[in-house]
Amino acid sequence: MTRPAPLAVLSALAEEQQGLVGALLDAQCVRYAGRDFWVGRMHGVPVVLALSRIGKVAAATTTAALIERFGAQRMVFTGVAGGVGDGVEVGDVVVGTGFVQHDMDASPLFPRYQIPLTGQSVFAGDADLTARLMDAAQLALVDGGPRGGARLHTGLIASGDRFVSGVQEAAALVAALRSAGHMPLAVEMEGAAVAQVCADHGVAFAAVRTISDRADDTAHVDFPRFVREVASLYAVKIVDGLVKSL
């Protein structure tokens, strides 16, 4: 009998995934590519948890390992991001429908933001997995979650190898993306890289981010506390709901 491919769940920080490791049944830690992968089951579904680490290259390495070593055919990223879209506030949740690298610029050889030799600037999330993730996120918000009054947003997430933490920097980044027809809701440092690797391998990808800040001068304030007391709790609720739907 062929064993079902596991669902891979990625986070950048250990604090974002602490509750998920605790929810994994029959958990075993596998060391590979300098990383710890936690393999087990949730609600009867085979799951492998991993930390992407921070940044696009690290995230791409971890994604490739999950696909090639563990046979993952569905990939979900959960973590935090800075809100840059209109009405996207701290504590809100964003489910990505598309992913763009805001620091990709190979012009004039290729249009700005386009990944060279792919013809693509935006990599879309898998429709079915994203829809299930939206439903799970909405249910988590309806249940109240750790922060009342939070709202769910869906749309474009922008990734880059820089922690955006200044009002002027964030405004310039958003203005440049919008001038190219891209309307980002949130910025982070891994999602678009994971989306690109998954596209190369034909693996379904979806991502959810809890907004920890507005990508401004206060972005670093109480960040660890927010991850521990808000984002990690949302991650457990949302992933639990997603797995139940599979």
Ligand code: SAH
Contents of the next structure:
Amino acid sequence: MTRPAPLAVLSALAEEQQGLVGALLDAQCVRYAGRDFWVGRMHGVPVVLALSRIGKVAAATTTAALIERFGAQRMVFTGVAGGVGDGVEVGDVVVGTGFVQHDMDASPLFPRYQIPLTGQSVFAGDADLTARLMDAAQLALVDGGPRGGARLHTGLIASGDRFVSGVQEAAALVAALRSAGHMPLAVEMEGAAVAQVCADHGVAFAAVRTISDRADDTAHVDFPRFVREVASLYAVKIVDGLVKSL
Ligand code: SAH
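Now that you have shown the form predicted alone, what about the form predicted in complex with S-adenosyl-L-homocysteine (SAH)?
Entire complex below, previous chain first.
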């Protein structure tokens, strides 16, 4: 009998993943490609948890390992991000419907932001998995989010190898994206890389990010406190809700 393909749940930081490992039944740690992969079950669903570490290359490597070595056919990223969309505040939750690499620029050979030889700038999340993730995130918010009045947003997430921590830097990044027709809600450092690898392999992808900072001059202060105190608990609620719906 063939084993069903596991759901992969990817995070960048240990703090983002912590609670998830605790929620895994029959958890076994497999060391591969310099990383720990936790294989087990949640609500009877086979799940593999992984920590990508930070940045696009680390995320792409981990995604490839999850697909090739662990047989993942569905992938969910859960983590934190900087809010750059209007009204996207610390404690809010963003579910990505599309993913763009804000630091991709092979112009004038290819249009700014386009991933060369794919013809694509934005990789879409899988419709079914994303809808389930939205429901789970909404439920977690109703259940008592990290901050009273926290809201769920859905839309574009921009990724790049840069911790965005300046008002002017964030404004310039957003203005450049907007001038190419892209309206980002959040910036982070992994999502669009995972989306690209998943697209190559025909693997369903969805991502949820809790907003840890506003990508402004206080981002480096807000970020660690938020990740420690809120993000990991929140990831558990959302992933638990998602897995129950599968
Ligand atoms: N100094 C931190 C570095 C974290 S980098 C540390 O000690 O670990 C930030 C991580 O959170 C990345 O994985 C990224 O995806 C996400 N992130 C949160 N806020 C961000 C922001 N303002 N800009 C870019 N990435 C952000």
